[in-house]
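Shown next as structure tokens: one chain only, the form predicted on its own.
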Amino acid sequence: MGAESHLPETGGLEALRSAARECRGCPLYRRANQTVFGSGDSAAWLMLVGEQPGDAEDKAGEPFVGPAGKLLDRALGEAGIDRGGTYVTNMVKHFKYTRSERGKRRIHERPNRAELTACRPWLSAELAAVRPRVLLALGATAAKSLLGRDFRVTIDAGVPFDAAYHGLAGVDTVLATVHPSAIVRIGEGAERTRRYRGFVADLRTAANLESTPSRPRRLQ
């Protein structure tokens, strides 16, 4: 059965949460500890959009919580973003991965566009209940799936689009950039402070779209 068949009527985001966890749309729940919905402000201006929990957001069952978590909330401090106001979330809601050669580390997998299909009516749902303002994509998963397959986050990252052209009703803009474990994965070093600045550089234009009118373009 699918997403569709699980999304309650009424009842917000808890209901949604709620619900999801009920989700058989897709194989990936046989696997993982459990579903992990998205979290934050009900009435977020900005709802911030990975590919799927790692692994330890399937421990806690909440999104961002792991390294890629504690860097993302390091940035967003420093682009002037306060988390709390925000909504997370992911376009997969169960950790996909493979077994490391021992069997004891669980490395991530990409998820396949049949899974990202199944699990896109929950997307649309907390979108519809939250209507945030901005949507920010993180990594060329989340972003490709939004914005279509030709985009290419080394080349657009950071620059707004027009969220009604894309299919987002309700979203005044879209925007991607990397995806923080991207950069986690770099190690210390100058690329990383360089992948790094560029990341607070797009969260800081995401942040100046909250208050100010924006012109945003079309992805062709």
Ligand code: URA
Given for the second form:
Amino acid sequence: MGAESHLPETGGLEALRSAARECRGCPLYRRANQTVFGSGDSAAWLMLVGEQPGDAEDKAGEPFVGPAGKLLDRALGEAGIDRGGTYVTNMVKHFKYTRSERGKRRIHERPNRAELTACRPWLSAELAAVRPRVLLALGATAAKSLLGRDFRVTIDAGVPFDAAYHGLAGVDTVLATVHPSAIVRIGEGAERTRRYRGFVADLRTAANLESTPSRPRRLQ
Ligand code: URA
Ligand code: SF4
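Shown: the form predicted on its own; wanted: the form predicted in complex with the ligand:
Whole complex next, starting from this chain.
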């Protein structure tokens, strides 16, 4: 199991994207419509990484185009970040779900450790191709995969870490924030506003890292 045997030997992002269409590195390809590879600027300064595509992404073949993606777009705008200048991807490239009781809706199911491990070579290849200065994990799944299992998004959101220390070649700084889906799930109200503001603030932190010298301020 694992994506390794599907990686192309040469070529850039386009070669990766087309090879990932045929990936059979774990069982998730069987029930999903298609591989949802990362997309965006191939020389992006910022890479955003979520957990896995959702229902809308599985249908569209693009990451973060559903409700979470809409919220992300708005927050990026408020933080002064042009999504077109970023690269957006996920830890796992196929949608994992269960069926609702009457079978109509597909309900997101968290990828397990084996699936995260199997899919990781694609993210490593994306990082090697894009070499973003800043890597931003969206939500606990991505944060724990990238920064360690003890990482708590509720405590360490927005704190910049040294990417090399975390074995992330090609990146200077890694940080994490809440997942936009978590904000979408909170009904309208004060709590949602508070979390959304925190999310925008973390995006601003990421944006500021672009213009500061390449070493993150707080090493860990
Ligand atoms: N949630 C994610 O983690 N990724 C997407 O692409 C969409 C929703
Ligand atoms: Fe391959 Fe990742 Fe899809 Fe599994 S989830 S089949 S490893 S692309």
